[in-house]
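Quick heads-up: it's one chain on its own, the form predicted alone, in structure tokens.
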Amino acid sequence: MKKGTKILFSSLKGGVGKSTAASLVAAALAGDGYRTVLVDLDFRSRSLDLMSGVTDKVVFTFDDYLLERCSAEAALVKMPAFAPPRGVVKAGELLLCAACTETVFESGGDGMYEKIGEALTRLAEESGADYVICDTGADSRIPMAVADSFADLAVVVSEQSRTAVRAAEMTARRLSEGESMRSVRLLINNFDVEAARRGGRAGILEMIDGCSVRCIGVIPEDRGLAARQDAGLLPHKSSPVVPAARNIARRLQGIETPLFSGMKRERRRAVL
């Protein structure tokens, strides 16, 4: 995907780690030198400001920007991003547009939903973003609005459970049948390598076959990640999720990258 791509993260199933995956990929893109805007559209379970430790800096939320009560500059809060890898002289910026509450958003009626795509397009232009990533909740209305009027690519997030794979299949089908969304990819999140080896959890190929969507990347399990997110911190530099997110970011830039590039040898042997 070329610079300027607008990306939707989605799944009809909650708890699969959409917000985590979206924030990791956004942090990796910013680390690669791109100005990246992350928009929290998960109004029922808004969490990106907490996960990134910027809650106290948030003054305006997405509804304020949509209703033109603030500028793009005022609506965006700087988030921590990955350090630039070798070859990248300077990291870009990662900016968050925080979510409002569902109650605040829905009080405006259907007209608010109809304005989502228009507001996102304006935000992308006014912020000068190289990439815009939209995190959405486990519902169909907001993801479809983003897919139909804004996004170039939908990343459907799934864990290893059968219910998550089925939800990914249903999500991909709905998005690809929308008015404009045609490019959909699968992101396998929180992948338990050892469980896949033992046959206790689905392997990568089984998951891809189960939802019939091309895979853009695999983020392995990191049992310490939740505690760091609760503290508003990025994953530890030794965490396997860091190279995984960088690999996905490179693929979004159109760079061919092996699935487990940069990961430990035992992870590259994961059961497919």
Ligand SMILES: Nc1ncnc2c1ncn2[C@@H]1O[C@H](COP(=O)(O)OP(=O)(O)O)[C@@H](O)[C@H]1O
Second form
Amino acid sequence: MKKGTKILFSSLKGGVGKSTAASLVAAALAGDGYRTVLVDLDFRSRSLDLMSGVTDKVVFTFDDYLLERCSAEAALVKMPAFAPPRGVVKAGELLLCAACTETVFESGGDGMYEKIGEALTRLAEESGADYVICDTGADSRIPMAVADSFADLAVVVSEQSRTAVRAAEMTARRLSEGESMRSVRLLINNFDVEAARRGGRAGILEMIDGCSVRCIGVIPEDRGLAARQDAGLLPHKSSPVVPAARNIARRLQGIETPLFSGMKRERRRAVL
Ligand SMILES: Nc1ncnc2c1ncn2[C@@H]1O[C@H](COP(=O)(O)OP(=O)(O)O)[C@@H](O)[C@H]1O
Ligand SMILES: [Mg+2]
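After the form predicted alone, can we look at the form predicted together with the named molecule?
First the chain shown before, then all remaining chains and molecules of the complex.
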């Protein structure tokens, strides 16, 4: 993908792992040496600053930048990225623009959704980012506005439940209807291999079928992840979500990567 690639993470359903997946993929892209900007556009449920342990560093939020009350530099705080893999000399910077609260809609006046797209475009340029990752909430207007005015690619996140798959299908359909949206991909998150194998939960192919979009990757379940996020920490280095996010980051870079590359156990046992 070209420099300055803009990626939207979305789903009309909450709790499926949009913020988790967006922050993991951003940490992996930065680990691979790319300057990566992560923007929290979930104005109802700001979470990325907490998950990455940088809340105390946040002074300005997205609305300050949108309303030109601060520079791009001031709106971005450095957050931890994955360690660079072998062959990559140095990790790139990972920078977070924290979400404001809903008051932005009161202070922003008419045309707020267009203004969000304009502010993102400005932020992408001024930050010199190789990748801009936008995390959104479970509403539809902000993701659609970002898709129409800003994003090159939309990643629709779904976990294994049938309600999440249905919501992902609906999200992907609506995003595909957008005028300027070029590609939509499915990201399967919180995937429980054993449950799929036993037949109680949807398998990967079933989920892809249910959404009717190509799959960018599968992030497995890590039962220790929520506690790490609560402590503002990246996943443990032995967590299966780490190679999974790295694989997705590589695919975003245009590097062909097998679905379970580096995730041997999942590969052996996954029931497609
Ligand atoms: N791959 C995963 N393994 C285990 N828990 C996960 C995984 N992805 C997300 N979670 C948990 O699910 C919950 C919702 O995730 P979150 O990223 O906040 O969802 P969303 O942004 O879609 O509302 C969080 O408690 C998070 O820790
Ligand atoms: Mg979220």
